[in-house]
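Given next, in structure tokens, is a single chain: the form predicted on its own.
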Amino acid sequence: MKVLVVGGGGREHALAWKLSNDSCKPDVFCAPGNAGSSSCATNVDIGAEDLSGLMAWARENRPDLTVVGPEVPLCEGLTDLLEAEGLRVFGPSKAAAQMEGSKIFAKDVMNAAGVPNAKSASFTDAAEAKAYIRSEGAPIVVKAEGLAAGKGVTVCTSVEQAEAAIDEALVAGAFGAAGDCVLVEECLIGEEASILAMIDGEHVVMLASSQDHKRALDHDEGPNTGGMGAYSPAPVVTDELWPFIREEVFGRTLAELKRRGITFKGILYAGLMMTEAGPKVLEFNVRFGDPETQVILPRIAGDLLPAFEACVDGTLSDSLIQWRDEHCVTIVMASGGYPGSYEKGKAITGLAAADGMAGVTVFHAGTAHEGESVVTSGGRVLAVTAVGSDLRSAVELAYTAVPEIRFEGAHYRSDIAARAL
């Protein structure tokens, strides 16, 4: 069996790693992949956003299944293009991907469906947005309406900070077209959690809970990032909450999409805030999270491909995913300066020592080969991942492995999972 994984980050390395270990031993290809994915897949030198290049490769090589990792190709319709060629794809259609590609579309769906979420308003005019902010007060959240690589959200503790965020998006154009419209939301208070669900158009199989750490620095300080670490399961998601999340979040959302003539197949990811009034949706994504994938996939016992294929075929069931009774944590090692500007090409040492530790897997994100060396090529460079019988042992193992790896300017948070512990 031939499987193509689209993308080149830590999520895609984790997907390629897990799929390559399936019992049918598929031939896994990763486009473009990274230095880590080359150890478990054949890297293909085509960017994840190069839809014409991906389509040309797919027509020639006819993969049995394509798994799309990032949001941009999904939102641009890669699934639709591949399916038009008679190829099987794990990932939602362009219409369904609006749940991530347009925050206003997602809000409209949630409000129509009665899904609990934050009060909000959208603006294209900076003066109107600022007037609304002054009327609502702070704390308040400003979001770029479109895709901004996880960096278009500003949690503002003052009206002045919120007005500056409006200027950044609507006046300075910091997020390009993604920020031509902004969503201003009430700031929900509580603890965050990520719940990912596999969906085949009808059936929902929820994956293990996890919690991401978005801020760049310890104690949840510093700017937002794509994610500096995660752990699974997240104890804030109690057993009593699962039925509510399944029905009130995923069930209602799918029913409203279906009412609009949209069939959702693939991963639907709900970022939730556990408020005093119960779980509320912060945002939806339409793909595996990063770094959530790195802590969820190691906890899946057995094969993953049958569940992916069942999503395509409409035959998904809970029995297709079995869970290990283990905890998992991942620590992101980032380039100096991330999430701002950073240098690339820094040599990385100690990878074999860390990856060789029992219970540790090092997923590559922003890495590349340079001759015989592995060097940095992105902001988030590595996700050092460990499993343990409990959360504390997993955390301790991960933080034992991290110092084995060195590259100039490396930084990472030292408090991943501290809240749960």
The other form holds:
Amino acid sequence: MKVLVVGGGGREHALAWKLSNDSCKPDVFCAPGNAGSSSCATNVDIGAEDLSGLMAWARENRPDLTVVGPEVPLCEGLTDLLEAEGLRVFGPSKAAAQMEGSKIFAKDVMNAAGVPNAKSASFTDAAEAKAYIRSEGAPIVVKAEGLAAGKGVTVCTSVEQAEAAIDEALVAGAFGAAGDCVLVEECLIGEEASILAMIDGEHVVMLASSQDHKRALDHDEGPNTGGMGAYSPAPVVTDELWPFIREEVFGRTLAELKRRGITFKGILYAGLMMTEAGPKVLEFNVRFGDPETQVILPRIAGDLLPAFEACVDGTLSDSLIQWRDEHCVTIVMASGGYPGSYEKGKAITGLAAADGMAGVTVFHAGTAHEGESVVTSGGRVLAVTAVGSDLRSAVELAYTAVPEIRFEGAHYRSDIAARAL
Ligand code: AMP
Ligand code: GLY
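Which structure goes with the form predicted in complex with adenosine monophosphate (AMP), now that we have seen the form predicted on its own?
Everything in the complex follows now, all chains and molecules, and the chain you saw is the first one.
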């Protein structure tokens, strides 16, 4: 069986790693992959956003299943293109991917469906946005409406900061077309957690809870990033919340999408804030999270492919995913300067020593081969992942492995999962 994983980050290395260990031993291809995925898959030198390149490869190589990692190709309709060639895909259609691609579309669906979320208004005019901000007061959240690689959200503690965020998006065009329209949103207070659900159009299988750390620095300070670490499970998602999230978040959302003639297949990721009034949706993504995937997949006991295939066939059920009773933590090691500008091509040492520790897996994110050595090639470089019988032992193991790995400028947070401990 031939499986193509589209993408080249830590999430895709984790997907390729997990799939390649499935009992049917599939041939896994990763486009473009990274230095890490090359050890469990065949890298294909085509970028995840090169839809015509991917289609040409798929027509020639006819993968039995394509798993799309990142949001950009999903929002641009890669699933629809592959399906039109008679190929099987794990990932939503272009229409369904609007749940991530357009924050206004997602808000509209949530409000029509009665899904709990933050009060918001959208603007294309800076003066109108600022007037609204002044009438609402701070704290308040300003979001670019379109895709901005996880960087389009500013949580503002003052009206002045919110006005500056409006200028940045609407006047200076810092997010390009994605920020030509902004959402101004009520600031929700509470603990965050992510719940990812696998969906086959009809059935919903919720995956283990996780929590991401979006800020660059310890104590949740510094700028937002793609994610600096994660752990699973997230204890804020208590047992009694699961039925609520299933019905009020996923059930209602899918029913409203269906009413609009949209079938959702793939992963729907709900970023939730656990407020005093219950869970509220911060955002939806239409794919696995990065680095959440790196802490969820190591906790799946059996095969993953049967669940992906059931999603395509519409035969998904909870029994297809078995969980290990273990905790998992990942620490992202990033390039100096990330999430701002950074240099690439720094030699990485100590990978084998860290990866060789029992219970540790080093997922690569931004790495490449340069001759015999592995070098940095992105902002987030590695996701050093450890499992343990409890959260504390997983955290300790991960932080024992991290210092084994060195590259110039490396930085990482030292407080991943600290709040849960
Ligand atoms: P998003 O890309 O929408 O997940 O936003 C990035 C981060 O901004 C989230 O993980 C939250 O920490 C924060 N955030 C987004 N929306 C809100 C909100 N309405 N209230 C408080 N924090 C928010
Ligand atoms: N870690 C957040 C995301 O994948 O969007």
